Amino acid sequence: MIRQAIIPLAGLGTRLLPLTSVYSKELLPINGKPGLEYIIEECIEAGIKEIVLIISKKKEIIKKYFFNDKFYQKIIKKKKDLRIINEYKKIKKYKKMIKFVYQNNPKGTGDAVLKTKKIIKDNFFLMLLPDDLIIKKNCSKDMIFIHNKKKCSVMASMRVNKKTVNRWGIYSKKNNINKNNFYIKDVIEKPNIKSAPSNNAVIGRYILPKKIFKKLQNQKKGTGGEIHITDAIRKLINDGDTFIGHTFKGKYLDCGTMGGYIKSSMEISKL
């Protein structure tokens, strides 16, 4: 049973300058909400009962959004307004479910994910990235169900174009197991076109076992000098672990950058 889910958010958000030089990518409105909370309610649907959330001391500003009753309370009392009232609701219940661990120095996902080695209780979490959001489908209840079946890792899975793999980590196929879920026989962070084993590219979300710690405390530095997740995975599936691919059927969302953030507002307005 997965219960609990991390979502590293210690990132600079560069891609995003000048909107990210005082404000965190994160609480960036899409379609009126902010970006993180169309992942919590994806993790709240998919049962999860506690959100690990990595933060810097430089984004704290994450933290106090979940923290600002006097805020709200004071305004409620002035106002008595009905949606200022709900959406105090549902912040309190986020903020019920939400622990913070912080990762000061941005070293890279796998880094970040190894702060949380205290926090996680079971053999098994869930992982995602708030740079990708995957709407009209739950991209992670459909993780946790194959799960559920396989007792093994599961990562989403999407085609991606051939000359842009050297952006993604990037999968190699053992064999299908049905029309949307095939077992990884490898996998390879931003590889050049040419080295590239298929175009099925890694999206951000991870069922990933607690016994990725024990290589996240030894991993070197990789590509572009980050301790990627990828290549902690990667010695997992070399020892023999069960990963499994899964071609999501939602629609995939890019917030990370000026354009895909654009982009995320105007579909998100359509549903």
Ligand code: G1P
The other form holds:
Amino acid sequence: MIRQAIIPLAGLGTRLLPLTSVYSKELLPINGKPGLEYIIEECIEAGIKEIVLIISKKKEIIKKYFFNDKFYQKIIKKKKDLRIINEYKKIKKYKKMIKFVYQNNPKGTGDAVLKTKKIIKDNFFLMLLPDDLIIKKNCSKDMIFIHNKKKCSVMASMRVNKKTVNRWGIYSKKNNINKNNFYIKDVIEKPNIKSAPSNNAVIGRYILPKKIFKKLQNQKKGTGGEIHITDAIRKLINDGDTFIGHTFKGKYLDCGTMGGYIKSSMEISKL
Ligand code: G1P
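Could you please show the structure of the form predicted together with 1-O-phosphono-alpha-D-glucopyranose (G1P), as a counterpart to the form predicted alone just displayed?
The complete assembly is shown below, putting the previous chain first.
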């Protein structure tokens, strides 16, 4: 059973400057709702019971968003506005299942995951990258279904334009399980076009084993000087661990870039 999810949120969001110079990118509205709420909703719908938000001192605005009770209570007392009452109810629901850990020096996704080591209880946990919105179909739920069947790690996959492989983690396939799932032979973080083994890219949904923490403890910096989760996953696969790539059915929205962020509001408003 997958009960815990982690969401790395300590990144600086430079691809969305100037919007992120004083504000957290994960709280920016997408069709009237902070992007982070879509990710939290996906977790809840997939049966997750505890969500660990990895923030930094610079991004405490995220904590404030969920712990602004006095402000809400005061307004509700004065206004008795049903819409605000319902919004506050929703925030209180989220608050009950959220925990915070700090990554004050963002050194990469691998480093962010390591910060949750003491909190993760079960053998497997879910990680969602907040830049990657997947709409129309709950990707986490489908991946948990596969995990429950195969009892191994699962990662989301999407075909990308060959020219853009150096922006993603790229899979090398072992063999297909069926139309939407395959066994992963290897995964490489941001390869150049020549060395990319395929155009199947890693998208930010991962079911990872607890033992990845051991690999992360000795993990050196990789591409771009960052500690990548991809490199730790690679080590586990080399040790013989099974990882499944899941080609998800939903629609992918890249909210980490300005163009993608603008498009995401338009796409969601069409739903
Ligand atoms: C991260 C991962 C990469 C993955 C991507 C998906 O990269 O390191 O493997 O393909 O998310 O969005 P980032 O977007 O942090 O550069």
